[in-house]
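There is one chain below, alone, in C-alpha cells, taken in the form predicted on its own.
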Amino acid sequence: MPIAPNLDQTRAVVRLILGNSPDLIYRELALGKEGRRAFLLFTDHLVKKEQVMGLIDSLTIKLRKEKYPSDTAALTDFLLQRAVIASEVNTSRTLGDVTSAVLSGDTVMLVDGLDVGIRLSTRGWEHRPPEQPLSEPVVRGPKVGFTETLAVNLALMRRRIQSESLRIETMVMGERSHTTVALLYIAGLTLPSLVDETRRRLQRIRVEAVYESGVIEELIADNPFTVFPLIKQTERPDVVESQLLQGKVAVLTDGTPHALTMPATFAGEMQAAEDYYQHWTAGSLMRMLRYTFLLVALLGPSAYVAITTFHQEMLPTQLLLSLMASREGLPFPAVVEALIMETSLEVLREAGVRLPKPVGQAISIVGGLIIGESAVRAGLVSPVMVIVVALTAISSFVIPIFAAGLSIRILRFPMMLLAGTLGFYGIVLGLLIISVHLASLRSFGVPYMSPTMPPTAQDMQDLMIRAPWWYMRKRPQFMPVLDRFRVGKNSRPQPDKEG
C-alpha cells in the first residue's frame, strides 16, 4: 500500500496496521516557519533515545526558522540532506516499508503532503556483551563468542577478517518474525557456485518464524533423515573465520549466538579450535584421543553386552570369573541392564540441563552417584556396568561439537540392541550400516566423509594428526576453492645462519 500524502489518513492506516500498542511512539512535529505537520514514528526500547532526541532538537529548534521548500521533490531532498541527522537515511515508499522499519528499530518521519517516508537508522536496543561461549570453552584461544545481536556478530567478524574481500549479504526470513539473516563468504576464495547454492536454499525457505538458526539448518540440509549434523554450528567467531578461509560460507541469524557454516564434514566435527592454537604435537595427540574415545562412546556398552552374553571366551579366565561373580543373581540380561543404565544417564543429563545451573550440577552428580550405588546394592545392575556407563558418558564429552556428540548418543542405543541379539556380528552389522550411511551423505555437494571417502592423501595431514602450520601450505583438496595456497614458501622455522 503506498503512502498517502494526507498525513491524517496515513496515520490512521498505520495505527490500523500496527494497532495501539503502548510501545509505538507517535511524536508530533511542526516543521519550519510554515509549521508543516509531521510526526516521528518509532518503537520504544528499540531505538537510541539520545539520537531520536537529537533529531527532534534539530527539527524543532535549530531549523525552526528555516523555510522548507513547497515542492515535494525539493522538500524530500532538503529533509534527506539537511534536516535529519542519522548515520543512515533512506526513503520508504510503501506502508509495508514503514512498518518493517519501525519494528526493526528505525525511526520513520512522515510529513504532510509527501508520499514518501524518511527512514532513519536509530537502532539501539539492549544486548548481551560478547562473552566466552559456554558450549565451546578453550584453554588457549580467543575468549569471545557470538551474541544474540546480529550487528554485534557482524562487527566481530569484520574485526577478525579485516579484508575488502569479506562479503556480507542480508535477507529477511519468516512471514511473521521478519528475522534478519546474514550470508558471509570471501570473494576470490569461495566458489561462486557454492554461494549461489546457499543463497538459493535460503531464499526458498517459507516459514512463519525463524526461532533460531536450527530452523534454517533443518530446512537447508541435504538429507533430512540423518542423525549426523550436515551443517557445522558454532558460537566462536574464530571458528567461523577459519571456515571462511577454507572457502566455505557462513550464515548468521539475528536472535541467536549460533552460527552455521557449510559444507560440513565428519572430520571437521571432530576438530576443536584449540587444536590449531597449541603445538602441533599436542594438537595431534588430543585429536587421536578424541577419535579413540569416539569409538568408546559409541561401542562401550555394546562391547560389554556382546562379550558377557555371547563371547565369554574372548576374556582371560580370571577376568571372566570376576565378571560372572559380579553378575550373579542379577534379574536382567546384560542388554536390558545396559539400556536401563544408559536411559537413566540420559535422564540425569537432561535434568541437569533444564534445572538452574547450581542445582543442575548437584542433581547430575549426586543423582548419578546415588542411583548407581543404590542399583548395585539392590542387585539390579552389576558394578562393572556402572563403570562401563560412566566411562562411556565421559568419552562422549570428548567430542567437541555438541551436535556430533548427540548423534553418537542416539546411535548407542540401536548398537546395544544389535549387540544383545547378535553379539559382535550385530556390532559389525551396525558399523557397516553406519559406514554406508555416512558414505552416502553429502553437504552442499561435498562428500561428508571427506577426506577419507574418497581418500585424499594431501588432506590426511589434517585428519588424525594436525601437521605443522608451515607444512599445510594448501587448503584441503576436497573443498573446491579459487585460491588453493594459504601458506607461502619457506615458512618452516629455522635458526639464523651465523656469520
Contents of the next structure:
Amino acid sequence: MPIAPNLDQTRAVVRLILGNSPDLIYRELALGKEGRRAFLLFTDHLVKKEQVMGLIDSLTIKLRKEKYPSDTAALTDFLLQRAVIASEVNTSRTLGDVTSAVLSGDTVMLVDGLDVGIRLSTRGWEHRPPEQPLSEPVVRGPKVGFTETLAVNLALMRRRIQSESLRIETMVMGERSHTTVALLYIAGLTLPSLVDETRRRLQRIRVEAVYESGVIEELIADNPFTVFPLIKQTERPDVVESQLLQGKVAVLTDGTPHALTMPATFAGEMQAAEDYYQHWTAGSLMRMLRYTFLLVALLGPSAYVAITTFHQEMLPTQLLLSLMASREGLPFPAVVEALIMETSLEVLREAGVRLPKPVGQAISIVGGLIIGESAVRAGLVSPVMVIVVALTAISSFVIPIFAAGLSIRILRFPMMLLAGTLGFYGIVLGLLIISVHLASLRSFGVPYMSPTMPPTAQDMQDLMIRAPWWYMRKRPQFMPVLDRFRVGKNSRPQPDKEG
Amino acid sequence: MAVFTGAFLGLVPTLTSVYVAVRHPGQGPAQIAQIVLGKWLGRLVGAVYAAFALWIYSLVLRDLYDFMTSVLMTRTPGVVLVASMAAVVLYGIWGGLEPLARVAFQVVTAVGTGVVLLMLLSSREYNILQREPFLFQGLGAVLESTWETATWFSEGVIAMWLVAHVKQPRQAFRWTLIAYLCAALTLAGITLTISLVLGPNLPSRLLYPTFSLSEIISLGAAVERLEVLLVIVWTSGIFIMLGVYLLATSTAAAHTLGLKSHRVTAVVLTLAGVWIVGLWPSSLDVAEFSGAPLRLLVHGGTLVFIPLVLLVGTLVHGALQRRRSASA
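The block above covers the form predicted on its own; next, return the form predicted together with its partner chain.
Every chain and every other molecule in the complex is listed next, the one we just looked at coming first.
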C-alpha cells in the first residue's frame, strides 16, 4: 500500500496495521519555521534512545528556524541530506516497508505532504556480550562465541576475516517472525555453484517463524531422515572462519548464537578447534583418542553384552570367572541390564541439562553415585556394567560437536539390541548398516564420509592425525574450491644456514 | 603356485569381460547381449547370467549359514542369520553400487589388515619343514589345484557389471589387474601360512582352515581366541561379495525383463536366495556337488563361453557399424 501525502490518513492506517501496542512510539514534530507536521515512528527498546533523541534535537531545536523546501522532491532531498542524523538513511515508499522497518528497530519519519517515509537506521537493543561458548570451550584459542544478535556476529566475522573477499548476503525468513539470515562465503574461493545451491535452498524455505538455526538446518539438509548432522553447527567464530577458508559457506541466523556451515563431513564433526591451536603432535594424539573412544561410545555396552551373552570364550579364564561372579544372582540378562543402565544415564543427563545448574549438578551426583552404588548393592546391576556405562558416557563427551555425539547416543540402543540377539554377528550387521547409510549420505554434493569413503590420500593428513601446518599446503581435496593452496612454499620452519 | 596359474587362466575370461564392458559404457551384460546378439537371444543370456549370479549369491549365503551354525552361533536358527544378512545386503544395494563400493574399500582394507595380522601373529608357529611334502607332489598337484583356483578367479567376469558404473571405463583394465594381483597375493599368502603352520594333511580335513589358524593365536594373557575378530572381518567381506552378486543378479534380471530399476527384482531374488539356502538347502548341494560335468557346463558356459560370444559379437557389431557409417 503506498504512503498517502495526508499525514492523518497515513497515521490512521499505520495504527490500524500495527495496533495500539504500548511499545510503538509516535512522536509528533513541527518542522522548521512553517511548522510542517511530521511524526517519528519507532519501537521502544529496539532503538538506540540517544540516537533518536539526537534526531529530535536536530529537527526541533537546531533546525527550528530553517526554511524547509515546499517542493516534495526538494524536501525529501533536504531531509535525507541535511536534517536527519543517522549512519544510514533512505526512503520507504510503501506502508509495508514502513512497518517492517519500525518492527526491525529502525525509525521512520513521515511528513505531511510527502508520499515517502524517511527511514533511519537506529537499531540497538540490549544484548549479552560475546562470551566463551559453553558447548565448545577451549584451553588454547579465542574465548569468544557468537551471541543472539546477528549484527554482533557479523562484526565478529568481519574482525576475523578482514578481507574484501568476504561476502555477506542477507535475507528475511519466516512469514511472521521476519528473521534476518545471513549467508557468508569467500568470493574467489568458494565455488559459485555451492553458493547458488545454498541460496536456492534458503530461498525455498516457507515457514511461519525461524525459531533457531535448527529450523533452517532441518529444511535445507540433503537427507531429512538421517540421525547424522549433515550441516555443521558451531558457536565459535574461529570455527566458522576456518570453514569459510576451506571454501564452505556459513549461515548466521538472527536470534541464535548457533551458526551453520556446509557442506559437512563426518570427519569434520570429529575435529575440535583446539586441534589446530595446540602443537600438531598433541592435536594428533587427541584425534586418535577421539576416534578410539568414538568406537567405545558406540559399541561399549554392545560389546559387553555380546561377550557376556555369546562369546565368553574370547576372555581369559580368570577374567571370565570374575565377570561371571559379578553377574551371579542378577535378575536380568545382560542386554536388559545394559538397556536399563543406558536409559537411566540418558534420563540423568537430560535432567541435568534442563534443571538449573546447581540442581543439575546435584542430580548428577545423586544419580551417578548414589543410585548407581545402590543398584549394585541391591543386586540389580553388576559393577562391571556400571563401569562400562560410565566409560561409555565419558567417551561420548569426547566427540566435540554435540549433534554428532547425539547421533552416536541414538545408535547405541539398536546396537545393544542387535548384540543381545545376535552377538558380534549382530554388531557386524549393525555396523554394516551404519556404514552403508553413511556412505550414501551427501552434504551439499560432498560425500559425508569424505575423505575416507571415497578415499583421498592427500586428505589423510587431517583425519586421524593432524599434520603440521607447514605440511598442509593444500586445502582438502574432497572440497572443490577455486584456490587450492592455503600455506606458502617453504613454510617449514628451519634455522638459517648461517645460523 | 597353483594360485598364480589359476589366476592366470582366470584372467582370460575376466579381461574379455572387461573389454566387452568397456566397449559398451554404461551397459550391463544383459543389455550388451541384447545389443550384440539381438533382443531374444540377449534376453536369454541375461537370464542365464541372472541365474548364475543368484546361484553364486546363494552359495555364499550357504557358506555363511554353515559357518555360523557350526562354529559361532550354534544355538541360533541358521535361517535367522541368513535372513538378517540378506536384509542388510538388500539395504546395501538399494541405492545402487556407489554406497556398496565405498564400504567395500574399507572392508577390503580391513580384510587385508586381518590377513597380514594373521600371518604375523601366527609366525611363531611357522615350520618350514611342513612344506616338504608339497614339493614331492610335483607339477601334477599344481595343475590339479589350478582348476579350483581358476574357476574362483574366473568369477572376475562380475567386472562386466561393475564397469558399467565406472566414470572412466578406460581405467577398468588397470584396476582389474591390480585387484587380481592383490587377490592372488592374498590367497597365496594365506595358503602358504596355513601350510606352514598346519602342514599338508590337516587343512584338507578341516572345513575352515583359516579359522583354525586363528584359533591358535593368543595375545599375552589379555585376550584369547581372536577368531571372533576374524569372523567380524570375514563377515564384512561376505557382505560385500553378497552385495555384488545380488546387484548383479537383480540388474541382469531387471534388464532381461525390461525393468528400469533393479529394486523389485532385488527384493524377489533376496527372498529367493533365503528360501534356497534356508528352506531348500539340498538344491545347492545338488548344484555344487553333482559332479564335474555339471560344474564344467555351468562354469565353462557362463564364465568362458558367453564372454567369448559377447566379445565376437561386439567386434562384429563394431565392424558393421563402422562400415555403415563409412558408406553413409
